[in-house]
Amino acid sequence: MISDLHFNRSGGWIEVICGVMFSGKSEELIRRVRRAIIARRKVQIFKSHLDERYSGIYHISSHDGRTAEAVPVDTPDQIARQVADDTQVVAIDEAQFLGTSVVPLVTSLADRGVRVIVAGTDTDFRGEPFGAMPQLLAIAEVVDKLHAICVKCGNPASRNQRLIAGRPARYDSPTIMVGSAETYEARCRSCHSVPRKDEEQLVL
């Protein structure tokens, strides 16, 4: 994980946190936000409108019950209208719901010196790349992706296995599709399942 001492205070970047769901991303971007807060930056954090699980829309959440303070917005120029001059740190979590244009707002963010923080998941429930988030992974001077357990196998699990009445949802499946354990299982590779363009959805 980062170290702060890395880089020039004085200087802008930008640090991506990925990986799947159930993986900590929503935790580790916490826990960097309060780091920042200690050390006694001025922060803000920003999630996207769309993820109202466990505390509501005003706050991130992780899986394990922690949470902190977010304004709710539904597109990255709604981000760049409420960053204070001063503000020294900016957090977004679940990016990738903001669209393309979440990535020119984290590069000038980052150009006028603020240290950026952005978590979201980078593959969507058919394993493939999802919204802005392999745009963020390339331009980010740091990158960390972070990995649940398998529910089938117990290996690293790098996949979203999305399920509708306890099958893989249809490849034709809306993209988007909020949701939480009763609709998402973390699963490796081998273990993902998705039925081809022309199946139905599978019984396993």
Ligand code: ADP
Contents of the next structure:
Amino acid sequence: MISDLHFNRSGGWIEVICGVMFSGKSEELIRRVRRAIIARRKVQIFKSHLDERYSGIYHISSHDGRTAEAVPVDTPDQIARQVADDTQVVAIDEAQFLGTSVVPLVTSLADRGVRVIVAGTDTDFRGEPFGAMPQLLAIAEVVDKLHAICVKCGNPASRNQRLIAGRPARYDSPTIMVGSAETYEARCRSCHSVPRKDEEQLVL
Ligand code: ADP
Ligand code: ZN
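Okay, that one was the form predicted alone. Can I see the form predicted in complex with the named molecule too?
Next comes the full complex, and the chain you just saw is listed first.
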């Protein structure tokens, strides 16, 4: 894990924490933010509103009592408007839900000296690149890809398995389903199932 890397330079940079759901991205983001708070950096945390139904909006506290709270946002513009001039660290969770304008946003923050920590799921339920994550991975100075545990076989999981009524969701179901009854499991490549639209939804 390269996450403790310290850039011995005055400028900003971009670090991305990616991987499947349940791989510990939010835990790692929180760990880095907590350490930045301990280092007395001014930190602001943002999180896509879309994720609220899964894990809620969190706040992070250090042992000496200083806290930072994740601000829910819908768009990168809302982040741009709220970042204070003296903020040194900006953390963004669930970045895959934000539009492509997250790329120029994090670029301009890093260019003006901010350390930007971005966490997001890099692949959608089909196993294909999700939102602006590919661009974020390309422009970042540091990338960590985390894995969960496959709930079927116990190997490292690299895929998000979407289930609708307990069955693997078909390839043509929408990338983002809001307010619906789908659930997700972490699975490895060989246990991951995405039936094509002309296939039965098999129970695996
Ligand atoms: P992410 O932000 O990547 O979705 P979180 O940081 O919210 O991940 O959650 C990671 C935690 O999820 C793990 O520490 C573990 O307690 C729990 N967890 C639940 N299911 C799994 C799984 N299949 N593999 C690994 N961790 C899991
Ligand atoms: Zn598996």
